[in-house]
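Only one chain is shown below, in structure tokens, and it's the form predicted alone.
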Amino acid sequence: MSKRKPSRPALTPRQRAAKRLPSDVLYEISVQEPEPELDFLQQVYRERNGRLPQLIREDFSGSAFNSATWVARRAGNTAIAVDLDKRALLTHSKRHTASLTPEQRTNLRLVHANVLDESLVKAAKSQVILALNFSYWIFRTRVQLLDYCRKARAALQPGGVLIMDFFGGSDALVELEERKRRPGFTYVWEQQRYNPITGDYRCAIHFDFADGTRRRNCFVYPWRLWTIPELRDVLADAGFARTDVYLEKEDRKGNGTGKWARTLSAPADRCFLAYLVSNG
């Protein structure tokens, strides 16, 4: 006699909308927030030239979000995102070009190009470069991080600012798998794998539903895991004059507080995200 699957759970209307949704969509759902990004990209800046930027060139751009958001946020506002991706590039940012005015249209330009083209080097110099979502450790050796860092520096106008992203702590040597919850789906970030003799790391963004199904490696990263002061060694012999590392300011008790602020220090933690901010 065989044995009958057990049945699947019933889905809501918002757990069936989600799985319905494509992968690129989930992911901007579980890890995209342009705003605080564009708040600190404005912070810091201003901080070094007294006035907010107005030319931004997001790298490793996916469907232009950032890049999007930009725009649509104070007139006057220009900004190039750069893929290598094209099908990211060219159509899925057309969920946030849709909503954008004529002229905020006119105001970003999608770059189909590998970000190490010295093509970009010649185009328009930007005020701020934003390197984000980790996508820099694609570079796995110093000989290309130091030829990506050498042309953003080139690239960028007199007092312009690289933006770099970044995670660290005991958790990223570790493989595992978080788990975060969203409106009708499960977010799954995996570190599945870590040399550390190479540095090579590899990780997966997964999606799971409420009926027990997942889709499985629906993004792949391989990566090296850096760590700062070897980043900090590379901006410098890229010719950056200064690297700053901010950390996000805590409430007393111990939560994010959204606000972030330059250190020479800091605690040990098992996980902490970062942003390393390099003057021109």
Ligand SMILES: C[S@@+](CC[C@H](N)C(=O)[O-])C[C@H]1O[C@@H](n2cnc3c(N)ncnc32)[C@H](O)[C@@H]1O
The other form holds:
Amino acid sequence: MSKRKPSRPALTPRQRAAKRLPSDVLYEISVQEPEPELDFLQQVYRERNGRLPQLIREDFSGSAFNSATWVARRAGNTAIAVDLDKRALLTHSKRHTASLTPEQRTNLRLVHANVLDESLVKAAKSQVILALNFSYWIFRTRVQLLDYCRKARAALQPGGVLIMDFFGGSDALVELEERKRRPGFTYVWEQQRYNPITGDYRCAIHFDFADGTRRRNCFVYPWRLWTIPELRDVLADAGFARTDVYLEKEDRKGNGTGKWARTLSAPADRCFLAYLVSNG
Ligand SMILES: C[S@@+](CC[C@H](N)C(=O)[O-])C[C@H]1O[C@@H](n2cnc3c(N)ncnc32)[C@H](O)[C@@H]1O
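Alternative state: the form predicted together with this ligand, after the form predicted alone:
Below, the chain from earlier opens the complete complex, with every other chain and molecule after it.
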């Protein structure tokens, strides 16, 4: 029997370039798309206030991709990006801030802090607070999540909205691996462990390359899997007058249209994405 290792397939230039990228960049290519998120933010704020917002706060901002895109979008837009991870916030954000004009740069504040910090409640009140990519699932008890929602509400201007995204459906409740092709690499989402007794939910992101190698556990999320009714109860207890649920409208073939509408009931799909928008 030959002991020679099987040779790995040669990588194309694009695959080689992807393999050299840091995991944070591969993450952004895989899961972040600021423009549609910011369109949605403008839509829901305008629905409630009849005008566009200017001052937003992006919680769990990572590299502040959304915030940097926001200040570049329209003159006068300002953003506060908050994250605990100093490297993501101060180093990786340079990818997005490098192209900003000096004025846009002064309209962006990078705040290295815990989103639960009291100082954020005392800072300038925002018109919109974003908590995206399910990051608030880091709060695994009702007490912690309620604390976050109360503080977020206290940091909003009158008419302000808190926007949280959400995924659910029966597929969310099982341990599985989902693969998505991206240019030069494959993004792998793994639901590694779900404990139905506590709701504890461990997910991870890996990146696979065409030569058969895997960059494993680049991002690991020790979350709790929440349901929409639980979240709405917590948000009501935090003082929000209403929480609307938005689902993406589909065309006749069942494909997403990029347009989101308030929904009171939905089919029991195996997998769905939603936004929870709270105000009042
Ligand atoms: C899933 S990433 C989200 C990154 C990016 N905002 C996005 O939408 O893809 C979660 C981020 O939340 C940050 N984080 C976790 N707990 C936090 C806390 N208590 N306060 C502030 N940031 C926190 C992590 O450092 C990480 O950058």
